[in-house]
Every structure is written in structure tokens, then in C-alpha cells.
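Here's a solo chain for you in C-alpha cells, the form predicted on its own.
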Amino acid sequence: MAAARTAARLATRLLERPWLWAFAAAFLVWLATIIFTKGQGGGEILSAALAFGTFSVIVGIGQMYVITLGPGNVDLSIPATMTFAGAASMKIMATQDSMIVVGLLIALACGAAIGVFNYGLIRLMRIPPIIATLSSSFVFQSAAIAYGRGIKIKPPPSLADFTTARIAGFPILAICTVILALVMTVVLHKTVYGRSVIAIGQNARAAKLSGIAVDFTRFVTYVMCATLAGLCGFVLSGFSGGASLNMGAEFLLASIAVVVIGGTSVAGGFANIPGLWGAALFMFLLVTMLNTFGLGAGIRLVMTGLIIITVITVAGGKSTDR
């Protein structure tokens, strides 16, 4: 009775983890995929979601410490920064193996330099969030634009090799991004700065009052999230075989969902980075299963769209800290 009565104390806290229902939900599309497919590249399937998954993984810890902040904080110049780094990164480079560790620092330069001047509209012009940074994803995907004039912009051979080697069958900017995940999870419960982001969330004025610096705290993980959108954009260009003008579109809406669909409160005050993977993977899965049935466009938007929905509402919107 005791070894029962535990059991159902274990089963109990794990249902309660926020991360698990998007992991369940990413199995669930999966295995209906391969079902469809009679077995067939159930595989390839899930390693094309690993890889894949990654580039949301990273805007989305970025992005995740930006909500867990608070109510109206959120970053939507993630597409732009990409874009602007990646551009920036790729035709400095110039294909050039020799100069991709140059690259990278630009990439990030970028990165840095739009969180400040996000934050810069956010705290000296008293402009919110929401719109201080789409404000300047207008500003910066023009400067793309006028950077790259339009032209895919190649990455240099070994960067491209890097970003998309295995190492039996997984990916190694997965393996990479798995280690990044684990280190901000640290960062996010076992620093000051991460539990100062947590505070910050749950109440700012209460925060204020008990000695965090609210401000320099914010304007850090705004200048983070923008960095770790110039690091994506540097390892998408290389993986995409380049730079375009597009290329950070999708992650607009995707940097957020994960956040959502991974567990993490949008009320602030409560992060979950294990679930961000298991968002990215379902979101992927998701798409390549409608895909795999053969549905249009539009029904796949709607069933997209429903099937997100379920999904967070199973996961009955937990606001614990896990």
C-alpha cells in the first residue's frame, strides 16, 4: 500500500509538470504520423524536428525570460534581429572560413546592439514594450534590406558543414542547444540575476522595494533576448545555405508559442525552459503530420490553430515555477 500510495504521488507531481503536455502532444502527432505512414520515416520525422526545433528553442529561451518579466513585456523585433545579423554576420564573412569566428561576434554585436536600443525606447522614451520593439524590427529589417540589398548572402563552407552535421542521427546544433538550455536553466534558478527576472514577474513593486535592481535587470534580458535572436540568425544562415531577407519571419509568432505551449505563464513570474523543447517539437510535428494527411492550406491553419488551443488548455495554464 505504501509502494502504491508513493506511485500515485510520483504520477500525481509528474501530471503536474507544465513541460510534459507538450511533450505528450509532440508524441501524439508523431505517432500519428507514422501510423499514416505505416512506419515509414518515423525516424527521419523526429530527427527533421530536432533540427528544425532548435532555431525556435533559442529565440524562445530569449523570449521566455522576456514574458516571465511581466504582463505587456514581450519582444516582437526577434524576425528583424535575425534578419539584421544574419546579413551583417554572413557578408562580413564573405564565405570565408578564416573569418567565421568574426562572423559570430558581429552576429551577436547585433544582437546586443538592438536590446539596447530596444530597451533604450523602452525605459528613456516610456514607450511599451510591444510597441518599442516593433517599432524597431521596422528600423532594423530596413537595415537589412539596405544591408544585403536583397541578395542571399552564402555562409562560409565549415559553418554550413557545422550546422548541419550528425552525430548518429542527432544533430549537433540540437546536442549545442540541449547544453545552452541546460546552462539558462541554471542561470534562471540558481543566479540572482535569473531569480530577480522571477521576482520582477510575480511583483515588480515588491521586487523593487526588497533591493532588486528592476531596471538594469530588465534591460539585461531584453539586451539577452535580442543577442540570442543574433545568434540564431548566425546559425540559420549557415543551415538555410544563407541569409534572406525572410528568413526570421516565422519565428515572430513561434518565439512566443513555445513559450505559451511550453508551460510558461504569461502573467510573468514563472519560466519553463524543458518545455520549449517540447513545444518546438510538437509545433514541427504538427505541420508535418497535416502536411502528411494531405490537407489544404487553410485547413491546416485551423486545425493548427485548435490543436494549439487543446493543448494549452489541457495543460490548464499551471503558474508554477517548475
Contents of the next structure:
Amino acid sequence: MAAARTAARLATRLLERPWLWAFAAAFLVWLATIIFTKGQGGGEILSAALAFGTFSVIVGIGQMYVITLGPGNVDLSIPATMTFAGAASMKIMATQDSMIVVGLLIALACGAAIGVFNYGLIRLMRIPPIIATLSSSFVFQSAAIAYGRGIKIKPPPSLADFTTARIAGFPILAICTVILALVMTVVLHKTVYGRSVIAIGQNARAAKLSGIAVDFTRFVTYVMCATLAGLCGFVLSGFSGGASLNMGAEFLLASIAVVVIGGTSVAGGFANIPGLWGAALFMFLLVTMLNTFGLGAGIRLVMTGLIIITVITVAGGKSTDR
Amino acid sequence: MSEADRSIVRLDGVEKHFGAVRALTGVDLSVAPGECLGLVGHNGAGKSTLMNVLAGIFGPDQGSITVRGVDSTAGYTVAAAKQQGVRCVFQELSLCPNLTVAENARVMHPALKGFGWRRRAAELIARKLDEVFPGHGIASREIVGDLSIAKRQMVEIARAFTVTEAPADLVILDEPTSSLDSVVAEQLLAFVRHHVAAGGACILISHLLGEVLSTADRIVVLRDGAVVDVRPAADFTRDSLVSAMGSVAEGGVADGDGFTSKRRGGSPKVRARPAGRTTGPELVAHAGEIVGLAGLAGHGQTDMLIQLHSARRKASASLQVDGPVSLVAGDRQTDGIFPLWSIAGNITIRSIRHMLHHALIDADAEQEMARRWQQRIGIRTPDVNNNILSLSGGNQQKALFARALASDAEIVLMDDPMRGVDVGTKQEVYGIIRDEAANGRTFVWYTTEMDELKHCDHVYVFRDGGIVADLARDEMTEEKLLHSSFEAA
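Having seen the form predicted on its own, please provide the structure of the form predicted in complex with its partner chain.
Following is the full complex, with the preceding chain placed first.
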């Protein structure tokens, strides 16, 4: 009797954790892949998924905080910010190892500045976030083109080594990002700032009347999101052998997809970070699986879309119903 | 009734319930052609519900609606009401702000179709505006959103009187003059008389008793969802109307006898003048005082509370708030509850800033605060970690009280917080408020319930965004309150 009750409680508590679905989906897709390859390359695929998933998670954390602020909040300038920060930092470092710290700071500063610009448009000019961040992304994408002149700018060798290094098959960058995710989980649930973000997403008016600094919290969130995009641009440039002008392109969709698939409520007010990892792995493994099956590009895209819709319907429906 | 057979609309024993709230408890009413019926009553007396029934928006739970002698209770919809010539001018205006005046007129008249409908609609509304409000200065091609609130109200009223296919036999006007200045209001009332003289009918709902007394032929007084008095307007005086509206039963809550002013020396905790006012009475609240904000709904009380709530950051000469402030929302869903959080999370959100341990929120302190206030205020739940929505409305409201009272606030603002709270819970909360006031907290309490004002040391009566009276408890009577709420414009 007691055991049954404990089991039931455990089951409900697990169901209350929507990130579980993303991990389950990632695992199933991985399983399907290695069954198809008869057990070959399972470890390598996972290692690659961790390496590539890292970048989605970094920008996904920022996007998740923004989306959690409530309906209408989204940052579409992430790709442009990554490109701009990547190009600026690579050019300033000029492949010298001694400049890596300066380059990192430049990348973060570019991100922060774009975040301030974004929130300025949103708050001072009263432009809806979706339009504000989209228009600022045109500005900074163009700035990156003017600045980088379309050439791929190479990273310093030490940065390239660091971003691609592995310990026992685990990418170092992925380990760092897991730590980042843990820190941001604590920030979300245990700090006044994190609580404020969740409160605003549920009921902005009630949040204001409960004494929460709504404008300041929103400002910090947009700046943080853009800063993380700057960081992502920096490490991705190191990882992929340089800053290119379309390097951020796929992260517009990815940053939003990992948030949604990860079980964060699109309506705001409910967020979870573990799900970002599950979703990032799932997205990579899904494409790998379809590639392994040898499907054509068209079928692959259709399948990707359908499977994402399925996962969101199964996993995401519950948290928004409440 | 002799006019029953020739009445346009007759209600018999109409009841309407919303959950446990009995908005209408058996209303009989009839309107005949050539008659203007005045409808008065205090907030929550059921006026708006009654109007919605007449307009076909709410079907009655009990009773019958008879239109021109035919029982039409079943199938009395908005369209049917309109077909029968019943028109409504709502207090919350119903024009589309993105359309022009002419286009808004067309919305009500499907008959205006084919080429040139816009021109015909413009002519229709312009003619009626000229008739009702001579010299109105409104062009039919203007976008409604660009008009002032008074002009929008004029368009809304004129539109209700326009006729294409369906007649406009009975026009119901809900607070039609609330945004109109006295000259335009006079024009409207004169037109209403003219409309009635020509054989039409009107129902005039207004808080301005003077205009009801002067315009209506008959006056119906509503109280607590029932008709308590019907007489020809000539048989009423201002005073008899006020006493018919007010609740006669005297509650023995707290009488003025034991009143001792807490205003001896010391500077007040709160001193404020309503926004946009540079003269006139100020709101003052001292430590340990319970100060009531009274008057009709929507006359600036909530604005005053919001102003006080944000005053710490924007203090000015006309606004001084000395000490931390918290607010108990009355509109729970919009202003209070965080629906995805537990009861504990909802209680502690106002106080987490003072629960930090190495920059992180101390979970034990949170649990402790939630449990202590669950006990203190009697929130009925087995576990404070349950979702807030698992509570009944009254208990959700208690959680909001706990949020405000558990905080460091020295000044607690309450925005009509007892809406939809049952009697037992109210009494418990009143006790806690009195205890907390005795401990030195200051309460500023907006309420629409007369009985609650008896808990207050001072009551400020609001009208049109300003304070019109300041009554200490020993000089406060229901009659005085009503008189200052309805003071002639």
C-alpha cells in the first residue's frame, strides 16, 4: 500500500518534469540509429551530439529566459549577434593566442551591447520584441558583413584546440556548458532575479503589484540572452575553424526549438533547463538518424518537422494546459 | 398593471444566478411606449445584469420575458431583442475603435449594403447626431479611436437611435452621461423626452439622481437584485430615493461610540492627493489607522491605490508614503495570482528579497513563512506546496492577504479585496486586519461594501477622481456617504 503510494507519487513527480520527454525522445532516436547500424558508432554519435548540441544549449538558455518572460517575448537577433560577435572577436584576435581573453571579452561586450540596444527598442520605442529583435538583427548582420567582408576569419590555434578537445570522449566545451546550465538552473529557481522572471511570465501585472522590478528584470534578461549569443558566436568560431557570415543561421530555429521541445512553456512563466540538453541532443540525433537511414534531403526535412511536432504535442501539451 | 397589455417589454419574476451569487432575485418590470423608466440602485444591486437580460445577452434562470404581449422567454437572444426594437447603450462603449463613425453605424445596420453604403451610413449617423446633439462637431469619416471619450459616447448614443429596418422602440441607456459635460448631457435628456413624447420608450440608468428625477416618468429602485420600490418620479425626492437605495438594516459591527482618533501628534504614514488634483482634500493615514476609500465604483479609488503603491519610487510634493507598501488585489486573476505556483510560492513572492542566504533564496525560510501564515490566516489546504488553484476563491484571497501581511510592509493597500468572498471568511479577515492595525500597521482599504466601511477610522469619499468628503468614524453614516457619492454635478 505504502509502496504503491510512493510509486504513484514518484510517477506524478516524474510526469511533472517535462524535460524527461525530450531525453526519452533523444534516447529512442539514438537507439533506432544504432539498431540500424547494428551497434556500430553508438559512442561516436553521442559524442558528436554532445559537441554540436552544446551550441544550441548556450543560446537556448538565453532564449528560454526570454520566452519565460511571457507571451510576445522572443529574441530573434541571436543569429546576427553570434555572427557579429564571432567576426569582431576573431578579427581583433588576429589568430594570436595571447589575445584570446581580449577576444572573449569583446564577444561578450558585443552581445551585451546588442542586448541593451534590443531592450532600448522594446522599452523606449515601444516596439514589440519580435519586431525589435528582428530589425536589430538586420542591422547587426549587415554590420558583420561590412566588418568581415565575407571572408572566413580564422581563430587562434589554442582556441580551436580548446573548443574541439575531448576528455574520455566527452567534449570539454560540453562539460563547461553543463556547468553553465547548472548555474543557470540555480539562478532560475533560487535567486530573486530568476523568481522575478517566472513571476512576470505568469502574470506581469500581479508581479508589478507584488513589488517586483518588472522593467529591470526584463532588461537584464534581454541583455543576458544576447551576451550568451555573443559567447556562443565566440566558441562556435573556434570550433568550426573561423567566423563565417552564415554561421548563426541555423540557430534562429534551433534556439526556439530546444526551448519548446525541452518542455518550457511557450506562454511563459514555466521554464526548465535540463530539457534544453535533452532537446538539443534529440535535434542532432534526429538528423543523424535520418541521414543514417539514407533518406533524401526532402524527406529528411519533412520527417524532422513531423517528429518535432509529435514530440511537442506529446510532451509540451501538458505544461500549457495547467 | 394596467399598461401590461400595451407594454413593449415585461419581465416577470426574473432571476439570474452566477454560481453562488444571486444577481437578480425575482424582478418584475415593464416598460410601455411613451414612458421613460429610471433605474437606480447601489453598486452590485443588479442594474447591469438586468440590462443584459433585457438586451438578450443573459438568458434568465427563472421567470419570463414578454415582448408586446407575447411570451418570448425562449429564444430571446441579442438578435431577437434587436429585431423587437430593443437597443442598448452600454457603459463600456462598444464601438470599434479602428473604424470610422460611419462604418460603426453600418455595423448595426445590415440593411445598408451595395454600392454607396458608406455614404448612406454617414448620412444616417450624421442626421441622428445633428438631431440629438446639435453642434456636435463630429465628422462621419473620423476614426472612432481618434475621438475623445465624450464624442465616442455621443456617437454610441446617436447610433442606438438610428433606424433602418428594425425599429428603436426601447432604448436602454446605461450611465449615458458619465463622460458628457452638463450642456451635452442636457441635450441628451431633452432628446430622451422628445423620443418618449413621440411614442418611444427609454430606460435610463444613472447614478446622477438629479437627472433621473427630472427625466424619468417612473423610477424603479433595485437593491440586492430585487425591485424594492417603484413609484412615479414625482413621488420621489432626492432624499427618499437615497434612503430607498441604501440598506436600512444597521449592522452591529463597530459603532461610532467607541471611536478614538489615532491622529494625535506624529507625522502621517501616507499623505496623498489624487493624480491631477492640486487643490481639494488630501488622503491622510496615520500609523495604526484603517482608512476607507468609498464612493461609486470607478471614481478613482483604484487609481489612488496604484499611485500609492508606486509612490516609493516617484515621491512628490502631493504624494508621500513613509514605509514599505504592499497591495492586496481584489481582481485575483488579473492582479494577484501566479497560477503555475504553489500556495507557498504565491505567499512568499513579496518577501523573498529578505530571505536570502548567500544570495540564494532560503527554501526553509520560505516554507516556514508559508506554514506560519497558513495557520494564522486559516488557509484550508492539506499542504502549502499544492498549486494555488487547488484552493477555493476565498482561500486564494486569503493567500493574497498572507502575501501582503507576511511582508515587511508598514502600509497595506487593499483594492476591494472581499469580492466574491463568503461571509465567514470575511469575518476572519476583518479580525486579522484589526489585530494588525492594533500592532501599528496602516491600512488603506477601498471597498464597495457599506458594512466594511464601519471598520474604518476615516472614510474618504471619491467622486470623479477626486476626494469629496472626509468622514471620521463617529460622524459617518450611510446617508452621508450616499449623499456625497451622488453630490449634484
